[in-house]
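The chain below stands alone and is given as structure tokens, in the form predicted on its own.
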Amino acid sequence: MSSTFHGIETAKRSLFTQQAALNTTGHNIANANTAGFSRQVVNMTASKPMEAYGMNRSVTPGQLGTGVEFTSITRVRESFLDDQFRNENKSLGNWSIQADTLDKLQTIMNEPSDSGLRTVLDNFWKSWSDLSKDPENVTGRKIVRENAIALTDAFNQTSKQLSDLKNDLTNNIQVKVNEINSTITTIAGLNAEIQRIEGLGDDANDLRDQRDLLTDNLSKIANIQVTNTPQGYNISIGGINLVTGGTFTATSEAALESGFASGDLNSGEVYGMIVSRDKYVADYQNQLDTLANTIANGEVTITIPAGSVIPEGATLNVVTGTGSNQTVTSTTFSGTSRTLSADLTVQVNGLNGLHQLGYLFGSPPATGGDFFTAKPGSSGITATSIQLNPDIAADASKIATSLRTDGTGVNETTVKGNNTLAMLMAQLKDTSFTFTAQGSSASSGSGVTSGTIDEYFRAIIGQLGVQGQEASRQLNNQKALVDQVDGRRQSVSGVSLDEEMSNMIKFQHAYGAAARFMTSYDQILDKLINGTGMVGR
């Protein structure tokens, strides 16, 4: 015979079950937006039946039911989800690191535009071109050297912008080191919290969300591998770890450096920082250094014109024979071999080697110096250091422009309307230079070894704008393939406010149920305690 009161304890169950499940929708639809809130659901069983109680075994049929429980609050969680979503947020972070410094690349070299690196080499050509129609001409003269320096300000000024963004790169390195850092210490923090509520038998469901949460951001920032123990999540980049249950180790710049060089870190934003700095900033860096050199002392050829005077002493590498059959011999000119007598073919080192066999315009008749120069405490032409020669800055007049002299001797002087040094320098535009960066007696750049000047430039402009392209291809297709597959963890995870506000109305009915079947126990009670037993009264 079952208790009088069972029915009471039936309906207290039911009533504290339906609860539960209507505050946990509630938590659901109060974190619709929150980010890495995962939706939870209240798990229900029947409890545990028994039997009628009596002095001996119950003849009454079937074991009596007592209601309903919930055994646990879970989250709906995917971890194959989880691990899919942070494979591919690595690439992005890479990818849009890549991306972002291409894009940038491409804003410091302006090109194609009016005011790049190009648009001023062109003026510069065509400013030697313009004085050779009028070599004696003050405004011609002052026009190269207003030019010369517009072209060495836009060498320094890549440069500067390129050193500047090299060294932003290094900087968020260091702050993504303490991102890093800083969710490490929340996640191993959480590691121990998780691990402490559920020992008692909790479930720590909004400290998961958090650990997870913060697991996507890390998994962006590097490539990591998160393995679940029951101490909590194990978390390294490659041999590098970070977090072990409940304790954390804390990386450094020069430990992620490491990484990169070992193969460890091979994603994320951080490896997108040191492969933008090393490869692409660095190279481009590289290609303009060798360019800004190889006009000043790039080897080049030319053809100096019967008739030309070279200067007393000079020694030129004479050319003779072409392809294979091409010889190179130094000669010194002295005396009557000094004016040529048939056009000669020589190798010069650059505008400043060209620049040298000219005459200026004084009496004696003394040679050009070299057109441009590096800063003081630089150790050679770079992008970084080219200048015009100080002496040309401020006197325009030191520019040579003849290559023709009358007279011998003391009686020596320039043939100032001779503008075959300014033909020769505007010729330069279009004749083929061999580009060695300085310091160093192999070509680099680009790939292109020789060429003209403006062939290497565009080779540079082609080399960007390519993988610039690639990359923001990557991106699109990273950003595509992130996004879905967060689309079916949200399809899992996310919050539904329409199954919600259903689940509402049901375990809304079922508490409003619940309590009616209590409220017909108390009349059934009522009627039994103060009911009965009154007849004859």
Contents of the next structure:
Amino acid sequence: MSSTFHGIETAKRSLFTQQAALNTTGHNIANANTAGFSRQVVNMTASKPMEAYGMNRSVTPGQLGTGVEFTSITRVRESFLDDQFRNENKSLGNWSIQADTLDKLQTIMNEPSDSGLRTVLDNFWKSWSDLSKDPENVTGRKIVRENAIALTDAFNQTSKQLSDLKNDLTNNIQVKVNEINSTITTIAGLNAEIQRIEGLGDDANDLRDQRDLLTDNLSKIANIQVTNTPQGYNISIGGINLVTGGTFTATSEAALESGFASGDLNSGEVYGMIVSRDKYVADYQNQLDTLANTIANGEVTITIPAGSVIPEGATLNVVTGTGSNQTVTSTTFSGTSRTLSADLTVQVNGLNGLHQLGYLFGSPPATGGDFFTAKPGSSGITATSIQLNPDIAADASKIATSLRTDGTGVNETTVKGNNTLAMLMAQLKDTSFTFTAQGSSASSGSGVTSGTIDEYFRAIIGQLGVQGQEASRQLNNQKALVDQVDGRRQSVSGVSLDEEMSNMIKFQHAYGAAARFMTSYDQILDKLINGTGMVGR
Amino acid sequence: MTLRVTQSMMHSQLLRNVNNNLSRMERNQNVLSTGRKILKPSDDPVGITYALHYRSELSINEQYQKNIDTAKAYVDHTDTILGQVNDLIQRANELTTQGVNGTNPQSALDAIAQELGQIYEQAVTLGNDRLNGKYIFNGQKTDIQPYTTAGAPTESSDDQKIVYQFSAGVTVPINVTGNEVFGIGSGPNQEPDNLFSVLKDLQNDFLNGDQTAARTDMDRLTSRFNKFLDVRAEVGARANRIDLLDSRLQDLNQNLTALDSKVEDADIAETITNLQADQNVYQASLSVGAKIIQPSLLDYLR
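Since the structure above is the form predicted on its own, I would like to see how the form predicted together with its partner chain looks, so please show that one next.
Expanding to the full complex; the earlier chain stays at the top.
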């Protein structure tokens, strides 16, 4: 036997439930463009039906429905897609940084152009060739000097830009560390709050959305692992713990660096930055240093033509034979043996070694000094420290062009018209050097150990091109993947206005119908209360 | 399960497509405005190494061509001077032939001797010829005058060649030495047919009226003349070789320019066509976007 007012109760439940559904629809529509928002649904269920009751056995058949109620409001989301998204997002972070760095490196190397290192190198060799045509004149020397300064400037500047890039990357790592720390602070806070709210039996949908969004952001910065526990998200980067429930462990640059070394950190923006800095930038710096040092000091085999005169007391590594029969003997030249009766093949150390064999115009003829030197305070010649010998910079006549003297003892004079040294210098453009790095930076990324200066430089640019191409290809792939996964997520969790509007109509009509049902009950009761027992009145 | 499509999905898809179209257009526009298809190494890592190679080659060829121009001027000048030396030797030969025919009175021989003296002095002057302030016949000692008027018969020039580079590994000597032209005047390899000493001796022979000695000296003159002609021929051959190298460098320049252009230059027609196509797609994507994004059920609920 049901209550007289049963229908009112049913109608009221219906009104409340439809209203809740309408409100949720409104909430969904309002957040259609909110980042990280997942649509929410009101889970309705028929409320508990009326049981037979009372002291007498009820004769009412079956169970009488009591209307509707909502058990929960939940968000529509697939955690598998979240995992997938975060997995792809970390690679996107990694490659976007690498592609960006390689792009910057390409800008720094500035090739192909008419103002890059290659052009400066070309001009340098050309000025020696020019000088070889007019070795008596000081003008040609000045051109060589200016071109040598342009060359060292180009090296210095490129190297400076590389160190700037390196510093930028280090600074950016710190910025990302701060970002990680502020994000995990918030996530830990959200963990605690969600746990508190859900302890009361509610679903903290919007807070969960926020937490997921922050986790998404974090997944771009580093390769995080997310474990969902009753206490909330536990987040770590490999072995580095960031968040455990409501508590967080702030990380540091040092921690991430050691994580990088141990393999814990293996993707994401921070990883990309460390790789960019320690692999790319450091490698190109090394190669540039090697190039600069090799030009100055790299071992090179040259042939000094007959008739040339070796400086008194000079010890040279004379090469005899070819191929596997090649032997190198250290020979000291003195007295009459100084004047070469036949071509002599020797190994010298770079432009410096060659320049030291030449004579200056003064009397008695002094030999040339180092052509390139390291700036004061630096231990060896690198792209940063290379400079034109300050003596030459101050006085262009300190550039030697002649490999021949006339007379002996105090009467020895330089043969000014001899252009052998200038010519040998110009020919170094096409001569194979043995590339030697300065100091500890022994690794040569391009794998070139011998070849001409031009070849080495081309190898650097070629390597940069391949790496740049690979990185931008990976970046595009990764973008597509992330977009695809995000699309699937949107497909599940995104707010469709059409859908919400149709829901709205649905709920609105249900609400209206419930209200009409209420009205109908009202009329029934009116009839019952005000119209009953008035027979004959 | 069919994919649910939401408004924000369509927004982001549209944005993505419009962005892709824009970046393609930007690239095409860059290519068109520079005329180059390699704007940075990653555009074509293999191409860039070739491009750099060609550019370097072109650049150094420019220098080689400058070297050739200088060498040509030098060799041409040498040839002119040798032409004058040639005239001198021939005149000396004529005079000598005239002087040794046995019919000349001493006064005529004196006149011949006097002219031979002039020829000797002119020969010394030519031996000291300078181009751009450099003595052309003194080997590498271009700053030192090789001959003196009084001592020329016993003086030698420097023996070494001035060598220019005309391409990788190709060097050519551009000078001839006084020793080659006039004969070695001193030292263990002294040549009896040194032009200066022959001229001096002939002059003395005629002054002394010694026609027998003059006949012997005339043979020395002929011997020198033959050697001289060899040197002249060598200079001519050298000029030819330099001309050949010149045209080879020009060919090389053309080839390299063509190769470089193949690697680096954009196909303008193709790029413009692509740009046009991209523009069409871009406009289509914009107008489709404007149409699709706008309506929702909202527009029909009034």
